[in-house]
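Take a look at this single chain in structure tokens; it is the form predicted on its own.
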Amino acid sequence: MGLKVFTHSADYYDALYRNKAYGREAEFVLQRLKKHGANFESILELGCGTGAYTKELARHCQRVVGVDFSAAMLRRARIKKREWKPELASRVTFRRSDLRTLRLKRRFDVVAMLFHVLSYQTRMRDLQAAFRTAAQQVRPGGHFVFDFWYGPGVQQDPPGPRVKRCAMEAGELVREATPAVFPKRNLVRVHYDFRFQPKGPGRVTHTTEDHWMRYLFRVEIEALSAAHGFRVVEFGEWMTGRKPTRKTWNAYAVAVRE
């Protein structure tokens, strides 16, 4: 997994994502965990980012923990958090971890993974290492929901090239993504170019970053959560619920743990 991604990129995330639904899609995932029966009044959310998904967890749960590895990103983070109500604020605490490795003292009704994260632990070992944290911080009964590339849309419909422009406060920003498929390790490198063009007189800033991410199949899904004591009790596609297609990339799953 690359740790030193959302170094360079961070000062940029929250305008690049600034018209993502992260309410509505919290939503989403609430829902399906209340399909199954899940408590979620705490929640340990691994990879957290600047703590959009984070906020609105913490709207329908009393505590939330947000962990990620980027210091730059939690930076974000916390100054995000200064600005939200005092009631909202108190749910959530964050903390610098690599998920692969974290081990807190107390136990959790719901660990989540959104946004990719999964996705994000490239070899088979950071896999494992990514469901036995979450076997470890979830109580037993409880839920681990995450969302991930799926194989099969991937393999049908590969990534191209794409240029998003981002108008800040400061600036404008280009990001130009050149992704490269490697099927035989079920991986794609998205090389991102960065270049920020400040209003008025400035040097425009260029700065580079390299993502790998590993597309994933249910076999690999099922297989993984019952290695570590989940059952996996929902499987389907992002934000629809439906069964997933050869035309899905973004699909998730549910597991309880037994």
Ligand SMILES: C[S@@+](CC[C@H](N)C(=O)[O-])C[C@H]1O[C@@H](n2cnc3c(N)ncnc32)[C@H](O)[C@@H]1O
Contents of the next structure:
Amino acid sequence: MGLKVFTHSADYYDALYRNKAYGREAEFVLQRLKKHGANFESILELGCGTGAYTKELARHCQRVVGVDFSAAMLRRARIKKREWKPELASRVTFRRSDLRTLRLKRRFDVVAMLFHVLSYQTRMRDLQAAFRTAAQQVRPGGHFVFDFWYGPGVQQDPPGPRVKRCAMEAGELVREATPAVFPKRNLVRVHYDFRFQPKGPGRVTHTTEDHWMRYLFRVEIEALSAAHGFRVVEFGEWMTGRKPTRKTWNAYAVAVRE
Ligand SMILES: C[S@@+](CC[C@H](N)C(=O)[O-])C[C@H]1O[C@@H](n2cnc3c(N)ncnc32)[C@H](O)[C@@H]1O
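Now show the form predicted in complex with the ligand, given that the preceding structure was the form predicted on its own.
Let's see the whole complex now, leading with the same chain.
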């Protein structure tokens, strides 16, 4: 995992995902947690990015700490937070840290990693470190909820090239994604090419980023959970809650800390 991901693209991130249903997705997560009797007064959100889920989660709990290692993503999160209602903003703290090594004194009712953050932990030791952090930071009996690229779906229907165009206030962004699958390592490298054409006479800005993604299988999630004191209580297809199939690309799990 390169530390440069989400550096340049942070400027474009919110525009690219402006139609993502963060509110509905946060509600889905909270419903799953409720189903398992979880308390969620305090949530630690690992890989919070520009804070879109953080804000939605904060509407339903007392305290959210959002952690990310990208200074550029956090800068945007903090700028946006200034626009929130003070009562909501007072429940949220952002913090720059690598989730693999993060250690906070306090423990949380819930640790959440949302929108493929787990899949950004590409080596086995990164995945183990992520679970170790979750285990350290959640209180006994608390919950860990996360989503990830689901191995059977990725294998069945490997990603192909995509182009996304996005109108922004200052111009137009074109993002080309060119994936390459590395099946022996359960990895996909997505090469992103960003071209931003400003309105008016300015020059096109061209940047690239490689995002390495680890797709995961149920057996791995269960083994990682068990090795770090968690028991998986739910494993499903993201946003439907159904049993994942070979058509499922995005799965989630809820685990309880024993
Ligand atoms: C796809 S974005 C998701 C951001 C946010 N959760 C959202 O849904 O908009 C993945 C985020 O995970 C962060 N991330 C990935 N690995 C990380 C690590 N080891 N430590 C901290 N942040 C990490 C990236 O910087 C990025 O902001």
